[in-house]
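Read the single chain below, which is given as structure tokens and is the form predicted on its own.
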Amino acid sequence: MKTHTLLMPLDMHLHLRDGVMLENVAPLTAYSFSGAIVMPNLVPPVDTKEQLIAYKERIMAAVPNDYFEPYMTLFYKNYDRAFLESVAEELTAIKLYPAGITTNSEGGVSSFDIEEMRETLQSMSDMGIPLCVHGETDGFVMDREAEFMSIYELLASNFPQLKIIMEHITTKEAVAMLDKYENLYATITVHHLLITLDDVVGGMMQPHLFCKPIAKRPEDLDALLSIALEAHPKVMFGSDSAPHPQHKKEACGCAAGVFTAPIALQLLCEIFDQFGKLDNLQAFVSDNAQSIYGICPEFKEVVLEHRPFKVPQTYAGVVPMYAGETISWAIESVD
């Protein structure tokens, strides 16, 4: 069988929740990952230093068994510079939200006017303390990442020494723009490699597919594939993976996010080898994120077979991507 190894895999964007869904995906990821970035928007969100450790604790009392390093992130809000000073060492980077975008998101930022952020943002460049950001007004939900460009613009030009990363882009424009600023990085999930609008809701609508941002045209897809594919320096794996109960994915107001942590590694595979490209996945999926990032993380070695797999039905209650079908790549072990 053919196989392939990847070392030190790193999710850039990862959701874990809390309580028992915490419990329940955690060890999925950190069967198979190195570490991932995880993300701040709980109920409440973590925005206090007491909240950031508190999480982490609990994150790896989920997954006491295994290497893997959780890098913590904080809700944005315009904190001022002594806080950020006494949270420096706790935490890896800020995650913006626009209020109201996405889930848990209602306390996010309402105004981009950079007088007010100035003090925030100038302490975290100063600092080396990354931005991370979900790129989406409340436009046309097609238009909705296209419309930010204009605030990555923005951020970039004035903080032009702040890390900025254009989390999960989905369309050409978004591409376009890493180019145009020394400053801007990104992550691409892998459902974002595989799928466009028509696989959500051309026809039957498929509620395990709907995320935000939502998938979009064959063209954008086209665009995030060149780039993934060729290992920009500036982009880096990020799964966006969002587990939700079946009960609120599979019902009217069906909840965003599509689970892809178990799965992930041998999806990328699967996409990297139908394109002839499996040696540029090592640093899609950690070298880049490693040099982005300036994170050092736990040894691990992973071997992935080319080999049929069935997924799961679900994993702890919670419906993957691909849920029943069967994908051509499998992890053979992990040390």
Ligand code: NCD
Contents of the next structure:
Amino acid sequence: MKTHTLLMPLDMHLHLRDGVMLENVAPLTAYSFSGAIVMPNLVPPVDTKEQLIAYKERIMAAVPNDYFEPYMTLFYKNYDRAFLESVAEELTAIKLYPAGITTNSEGGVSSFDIEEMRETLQSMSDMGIPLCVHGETDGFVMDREAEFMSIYELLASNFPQLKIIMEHITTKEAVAMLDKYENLYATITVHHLLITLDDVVGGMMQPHLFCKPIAKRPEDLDALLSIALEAHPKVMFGSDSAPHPQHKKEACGCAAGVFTAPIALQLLCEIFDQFGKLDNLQAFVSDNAQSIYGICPEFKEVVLEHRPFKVPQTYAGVVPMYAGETISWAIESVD
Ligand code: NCD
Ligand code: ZN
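Previous: the form predicted on its own; requested now: the form predicted together with ligand NCD:
Complete assembly follows, chain above in first position.
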């Protein structure tokens, strides 16, 4: 049977939540990933050193038997340099949300005034702290990411040494930006390599495929596939796995977020294998992220096997993408 081995997989954009949800979902990622960039959009958001340290401890307590490194992020505010210096040891990146643009982002940035942001962004640049950005405006839903490109340009040109990560990109416009500014990078989810808006609302509405940013057009999917499959050196895998309880997804007013953590590597193997690009998957799921973030995860070897795997209906009350369906790769072993 055909197998494929991945070393030290990294998920560079992950929602682990808190409390019981954290206890249920963290082990699923820790099983097959060496580490993950953990998003700070809790309620209230992670925006103090004490919260950051305490949250990391709760994550570690939720994954007692596995080696797993939570790479911590702070919720972007206009922090001063002294604060950033005091917390730099504990964090890997800072995550910027435009105010109100997605789940738990109400305290985000409401105006991109470069002068107001300068002390924070210049300090981050000087200290080598990457800025992760949820890049959407509050415009028409299909245009939000493309409209945000001018803000990426503003940030990238004003802070040319700051590493800026365009999170979970979904459009050909974002793909084109990568080659325009040396300091722009991107994460791509697995669901955005598989679906378009058609899959979400083209037939019966699929709440478990509804997320921010919404999946876009076929030409956008093609653009994302082209850079992911080639493992463009500025592109990393970030699942944006965003668990919500089943009743919050299958509801009038469906929460945004696709839950993919336990099946992400299997789906990535399926996609890369289908295009004859399995050899590039290692760079996409780990090597590129290691170079971009300058991180060095501990050893973990995941062997995947080309055989049918039936995706469970739920993982502790959270419905995964492709629940109940059969996918073509499975995890064989983890060492
Ligand atoms: C995320 C969540 O649920 O926290 N939702 C989503 O649709 N991706 C937030 C985010 O990354 O936008
Ligand atoms: Zn996210």
